[in-house]
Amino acid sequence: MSTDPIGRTALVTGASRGIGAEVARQLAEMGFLVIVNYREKRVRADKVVDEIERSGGRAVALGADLSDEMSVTALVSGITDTFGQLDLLVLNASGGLELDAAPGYAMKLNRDSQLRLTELVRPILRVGGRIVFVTSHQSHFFGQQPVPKDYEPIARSKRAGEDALRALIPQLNEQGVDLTVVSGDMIDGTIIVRLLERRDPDAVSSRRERGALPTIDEFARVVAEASTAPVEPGQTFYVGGADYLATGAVDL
């Protein structure tokens, strides 16, 4: 533990609802004080910080859009002018399924969003430090398995973002910063597993009838280890989904 005034600094990022709202909930628990990230529902980012600061938590809600440069870069200003370092970024927003999504923004948000905040917090990520990329098995094991049509622009960007990301490791390792990944089946309960049954339901069906899908505080969990316990450079933490596993997948 930090003996600083203000302690460990996590940023997690689409963090008003959902994974990263129970994350940020789970972090706090455990001492960070938690910048809660939101794009537009700042209503319910307070919420979240509300929470958190009733259950002798600190938290702060800080909105910016990922894949707005001009966005980004305010929201590291202002955490940088604030707290001076950070200690930990959960990379947990993402996106792709929305119908009004433009060609490409899948790959914008999942990938290049992804690594330009990674890159813009590394300066004030302090030794010791960690980043946590949330993606799914339909993602971390993309071209080995098969996608469900719907969701293959988000399976391939989301790929893309870890591979990018990966690559960084040498880089991170000489700063004394971890990455971890976090790779979880459909999560039940979530924004997109409830878009992707709207628009082809067997493909969630489909998981359901292997067994039953993580849960979103079952899922939080196991972030909240990959952000805190000893980990090899780049180790991935697994949640439900063992058919994934068990036929000859194997990590990338």
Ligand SMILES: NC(=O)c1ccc[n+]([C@@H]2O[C@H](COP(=O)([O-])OP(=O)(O)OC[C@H]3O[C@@H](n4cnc5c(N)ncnc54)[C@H](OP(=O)(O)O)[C@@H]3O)[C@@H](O)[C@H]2O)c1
Given for the second form:
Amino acid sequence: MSTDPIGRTALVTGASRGIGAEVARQLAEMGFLVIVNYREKRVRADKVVDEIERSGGRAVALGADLSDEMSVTALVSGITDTFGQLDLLVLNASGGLELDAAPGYAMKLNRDSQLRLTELVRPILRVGGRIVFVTSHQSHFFGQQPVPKDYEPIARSKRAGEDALRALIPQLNEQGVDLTVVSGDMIDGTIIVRLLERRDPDAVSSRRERGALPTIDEFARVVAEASTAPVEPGQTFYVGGADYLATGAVDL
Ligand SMILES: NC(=O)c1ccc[n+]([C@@H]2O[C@H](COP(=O)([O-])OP(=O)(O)OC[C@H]3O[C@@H](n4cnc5c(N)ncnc54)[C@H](OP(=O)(O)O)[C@@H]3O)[C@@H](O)[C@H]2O)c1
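Okay, that's the form predicted on its own, but what's the structure of the form predicted together with the ligand?
To see the whole picture, the full complex is given below, headed by that same chain.
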């Protein structure tokens, strides 16, 4: 916990909508100054900042395409110049389902870009700081459970991203920084689930048959908990998907 006038500072990637936006709101309620990262939807990110400020919180919107080295380097330089240090990095941004995504884009964004951002941010993470990797059960349990065909490149690349980040745990712990992972079932109300519902309705309806899907608010609450609660190194937080957890395949 920092004692300087800025207080605790968090960078949430992909916070212009969906889960990231709700995580930003909840962290701001907990007293973090939140850097709301977006790729291109500046107006949406500004709206999230506006909502946070009107509720008495502190936030700024900073754009950067995490898959672009120059863009992400400029983001971290800007944060270093303005805030000096960070307490929390929430690796929420993800992609690959876009219709115009180039071959290999999912691996570039969901593994390589997560690692690069982590390495760039490490020097400014305070002792006691934390990195939270946000993922889906379909990715976390990749290789053990079937995945809809369209989602396979994303699941494979997010699992690869998780493995690469977990390999850093000894170095991070030495630096006094924790890494946690939050894995969720399909989350109701997200654009991804709406897209999947259009492209592969059976994949979504078969999940719904197993019970109500977790909401964005419920998922974001667990991300906020994984950001602040005392944890074991590399601890995984699970949201929904009792059938996945029943396989016994936890903390892979
Ligand atoms: N949706 C689900 O059902 C579900 C379930 C479990 C886990 N999750 C995980 O939760 C996280 C968020 O999911 P979501 O459904 O809320 O995502 P989403 O609605 O698709 O939002 C993606 C966010 O990431 C940003 N983004 C995309 N590509 C980027 C890039 N190259 N650089 C920087 N930002 C980029 C977008 O910014 P712009 O708007 O500016 O493009 C947007 O803010 C992901 O890690 C996902 O795997 C989702």
